[in-house]
Every structure is written in C-alpha cells, then in structure tokens.
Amino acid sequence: MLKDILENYENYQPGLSIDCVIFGFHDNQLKVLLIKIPHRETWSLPGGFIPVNQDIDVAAVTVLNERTGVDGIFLRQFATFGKVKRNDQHFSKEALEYLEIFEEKAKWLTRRFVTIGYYALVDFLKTIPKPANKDEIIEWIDHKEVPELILDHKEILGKALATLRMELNLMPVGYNLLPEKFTIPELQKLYETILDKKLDRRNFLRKITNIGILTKLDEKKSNVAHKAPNLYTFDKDKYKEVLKNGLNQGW
C-alpha cells in the first residue's frame, strides 16, 4: 500500500497524515485497534495521508476504511501532533531499502509529518477489521496492555482516552459499546473502565437515571448466579437529544 502511495505522491498532501483510534468494549475491558506491519516488531495506530482532493474529514474515513477496511462509523477530531522531531529517524536506511524506496520518494516519505488525531467508539462485535495485505496484523488490544508502539503513538492514544474521559461529563457514551439490551452494572463497568476508577453504584444509577436515555425493560438478565437484574435499552431518540444538547455533569 505504501508503495503504491509513493507511486503517486503528488497526489498526496505533503508533511500531513492522519492517525485513527478505535475504541471498542468487549469482556468489560476497552479495547484499541492496532496494526503491525511487516518489517517492524513494534504496532501501530491505522493511519495514512490525505489526498489532496479530498477534505480532511473525508480522507479520515478513507485512510480507516483503506488501512483496517472498518467504515460506517463517525470519527471525531481530537487534537494534531507536529513535534519538530516526531518522525525523525522513523524511517531508517535499512528500513527504506527494505521497502525499496528510494531518491525522491524517500524524501517526500521523511519529510516532518504533522498528524490529525480521529477517535471513534465502536460496536466490538458488528466491527470486523481485515489486514490491508496478508503480512499485515490487526488485533484489538486491551488499552491497558498496548505493546510498544511506533512514534509518538502513546501520546496521540493517550490523548484520545484523556478526551474520551473528559467527554463523558459533556456527552453520554454506551450506545456503540454496548449490546442492544443491557443491566445498569453493566453500563457501570463501562464508565468505570473508561474512567479507570470505581464509582458509586447508587450515584450513579441516579445520575445516569436523570439523564432520561434509558428504559427499562420488563425483561431480566437470564443465566446469572443471583438475583437478576433489570434489563434496560437506549432510547435512541432521546440518546440523539443529550448528544445534541450536551450534558454538564461530572463522574
């Protein structure tokens, strides 16, 4: 695939990419989409670069849906990374003469790169990711075991879970994370994790109650050791009305 890019980097806007983080909640745990690519051992965030015919929002959705094959799922802009020195030395000699880029090419590609940071929360099981090639690996990865990644990719993950953690007193999360019908610890675990703390269970059932998301079902959860809980839904109407008008409330 970089090949092919550099085939044709003209047709590229030069010194700028994007880099995506894909949030997903499965076992309660967050997890986050990596790629590695062949000729490294460490992983990656899905990124590329933009097209200069396509608008940057635009060309977000296509780098995700070129690098992983994921598409139908709203990103959101988070921040931009541009350290004087962030891909310096990124692309070695011998890495360059592996992929065999080489004159020009090589040039363009080690360039300063400043990179646009999308975030996007995801349902883990409607979610399939396909390599963009067969030497390629994508794993969903626990946000808490994230092995070494390249660059300053930490940092840009990083920055996409402090946003994520800050946007949750603005905005209600759950309705891509979780199963269609649910239990209230349920959607506690999901903020806890999130949040990486415990919260009280009776505050937050009233808090999470006062938002006015959810109904309750007349269903319990079936195959549990004790009493079963109430199973409740979003209701999407009112989900799409909070995320409009925001929320002012802290966890």
Given for the second form:
2 protein chains.
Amino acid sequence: MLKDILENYENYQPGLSIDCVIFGFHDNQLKVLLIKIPHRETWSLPGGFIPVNQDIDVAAVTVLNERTGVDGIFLRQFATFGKVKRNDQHFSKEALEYLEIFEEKAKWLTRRFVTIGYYALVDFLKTIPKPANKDEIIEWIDHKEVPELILDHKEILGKALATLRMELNLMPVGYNLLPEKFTIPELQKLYETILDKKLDRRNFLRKITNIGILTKLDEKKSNVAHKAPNLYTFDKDKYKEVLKNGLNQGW
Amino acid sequence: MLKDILENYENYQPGLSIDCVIFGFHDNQLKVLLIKIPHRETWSLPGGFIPVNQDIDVAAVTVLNERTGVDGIFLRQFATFGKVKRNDQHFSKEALEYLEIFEEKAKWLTRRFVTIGYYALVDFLKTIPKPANKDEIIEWIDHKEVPELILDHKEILGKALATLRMELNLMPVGYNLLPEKFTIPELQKLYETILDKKLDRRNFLRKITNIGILTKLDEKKSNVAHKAPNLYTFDKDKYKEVLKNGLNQGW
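May I ask for the structure of the form predicted together with a further copy of the same chain now, the form predicted on its own having been displayed?
Full assembly next; the chain just shown is listed first.
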C-alpha cells in the first residue's frame, strides 16, 4: 500500500501524516490497537498519509480504515507532533533499497514529517481489526505492556492517554464500553483502569451520581455470592446532554 | 518577509503553517492580537511558516516573534486545521502578479496548507507588539469586536477561545493578568470576561477559595466609597503546584 501511495505521491500532502491511537476497554484492561508491518521488528500506531483532496478529519478516518479495516469511529484530534528529527532515522538506505524505493519517491518518503494525532475510545468487542495485507499483524495490546514502538509513537501514545485522562474531568465515559446493565463497581473499575489509580468507593459513588446520567434499575446482579450489587444503566438522553455541555464542574 | 521566505522556500515545510492566537486581558476586556498586512482589507492572526530545521513548538515562537516582535511567551498548541479548501482562494492571480510571485514560488504558496494553532494568554501591559515592517498594523482588538478575518482564522480564534474556557476548569488563571494585589470581584471579573457570562458571587468565592491558591492580605482596597473589599495575592508556590497537577476536581 505504501507502494501505491508512492506511485502517486503528488496526490498526498508532503511531510504530513496522521497517526491514530485507538483505545479499547476489555477484561479490566485499557488496550491499544497496534500494527507490526513486514520487515520491521517494532510495532507502530496505525497511521498514513493525507490525500490532498481530503479534509484532515476525513483523512484520519480513511487512514484508520485502510490500515485496520476499522470503520465508523469518531476520531478526535488531540495534538500534532513535529520535532525536527522525529523520522530522520526511519528508513535506512538499505530498507529503501529492499523496498525498491528510489529517487523522488525516496526523497518524498524520507523528508521531515509532521504527524497529526487522533484518538478514540471504542467498544472493544465491536471493533474487530482486519489487516490490510497478510504480512501485517494487528493486535490489541494492554497499554501497560506496550513494547518498543517506531519513531515517537510512544510519546504520541502517552499524550493520547493523558488527553483521555483529562477528558474524564470534562465528559462522561462508559457508554458503549460497558454492558447495557452494569454495577457501580464495574463503572468504577473502568475509571480506575483509565486513570491507573484506585478511587475511593464513596467518593466515586457520590460524584458519578451527581452527574445525573445513571438510572438505577429494579434489579440486582445475579450470580454474586454475597450481597448482590444494584444494576444501573445510562440515561441516554442525559448522557448525551452532558457530553454536549460538559460535566458541570465549571464556574 | 514573505519574499525572503519564498526565495528559500525549500527551507520550509511545504503546505504547513502556524497561526497564533494571543489573548490579553485589559480594562475588563479579553483582547486578541491581530495583524493587517499591506494590500489586504481583512485582518489575520499572526502566522507564518515552519523552517525545516525547527521543531514546530520552536517555530511557533519564532513566527510570533517575527510577525509581532513579541517574545518570551509560552505558546500552547491547541488544534490543527486542515480543511481542503481553507486557503484555495487566498492568493488571487492578480495578487500574485502584484506581489511578483511566479512559477515555482507561486505554486508553493498557493498549494493546500494545513495550519497548526497555538495560543497564549499574556500580560497585556507587558506585551507590546512591534510590526515587522512599516506597512503592517498590529492591534489588540476586543474579542467581541473582531472584524472579518482571512481564511478560517475566525474558526481558529473560536477554537482557541473554547480551549481557553475549557482550561479554566483544569487550571488556575490570573497570575500575570491581574495586579500583584487584587480583590475577589476583580478576579471574578477576569473569569466572567473569559467565560462571557455572569457568575454567582458566593459560588465563585467558595470555588476559588477551595483551590487554595489565594492569600488573604491584611489590607483593604483604598479609594472605595462603600465597604472596602479585602485584598488578595496569589500564593505563587501553591499556584505553580496546582498548574502542574490540575485543579482538584478530578476523580
């Protein structure tokens, strides 16, 4: 696919790329979608180039879809990364020769690239990646076990994670990530996993209740040995309203 | 200056620019620094291009300094703007001829540009702009009175303002924007001006006090007809600490 792009490199913005950080929640782990391309030992974030006739927000969706088969995700831009030397070691002379990339194409590919970061927090179970070609491996990897990544992708991932954590203070999270009916401890676990810290049970209950997005159901969780915890569901209208207006912790 | 850049356009990232939104607080107005260049009727944000040998964060400082003479400001990146058609009407054929920009230089200048937005909230009294050339006009304009701007600069300004408002929920604001000693009503006015809404006096007092960054002085404001309000100052160490860790409204 890189070959196709290089054949038509004039149709892409020079020196500008997009990288996507896709988080999924599963088994009380916050996982991130990573790709390993052929002939490379290290993993990378799914990324690509910007067609000159596509808005960058559209290009982000295209790039993610082409690299991972994943579609229909609302991607949020979080930062742009542009250190001078971020990609100057990326393609060695040998790699370019191996890939049969020469002259103008090699020049286009090895020039300085600035990259725009997009992220999303998605439903792990509904987000099934399919590699664009059979040599590529795509995997969900626990964010705590992420191996070495190419370029500055660790920094990009770190910034996306910091943004996600900050957003917990601005908007509700959980819809689409938890089952339809859930307990407060399950919701708390989601927050604890994202924030990577233990939260006080009473404090969490008070704060999450105050947001006004939860509906307490007339059911208890079954198959629980001890005192069965209450089940809750999100009040979708209120959830949407809070998403739009932000958590009411403002001035 | 554009001429100098075009003479050496290969030393700049193609299709990528930086625009700066500089806010200043004065006379209970939130003002923004705008430039009017020669031969154009409309105003613009101070912006420019990215030298291939500069990190983008460094280039932002350079661009701001070269366009406005303003230096020593901590600029924060807030978003990147990349709609396909954002600059395709910017330089007409006539304008290019008038400016004597032809061929490769014209092609470089009129290609699709993505722009990275940076913003800062600065001390109005210490931030004295100096135009880079005598035909340019630089002015502080009340954000509510901003005239027509070039390209998508209104959208960029709007997004910077939204980011600033959101940041009021994440970090303290006011240091360097208010005199050394100030009253709570003065601080409240700063918040009200940025947020563009009235705040409840008691609520504001409670919230701002809870942050723990204020030191109540043993002085009252003089020259006040009625009941003189207390004077406060920022506890600089605590202010810095809260800036670093964020407002404690988290989970």
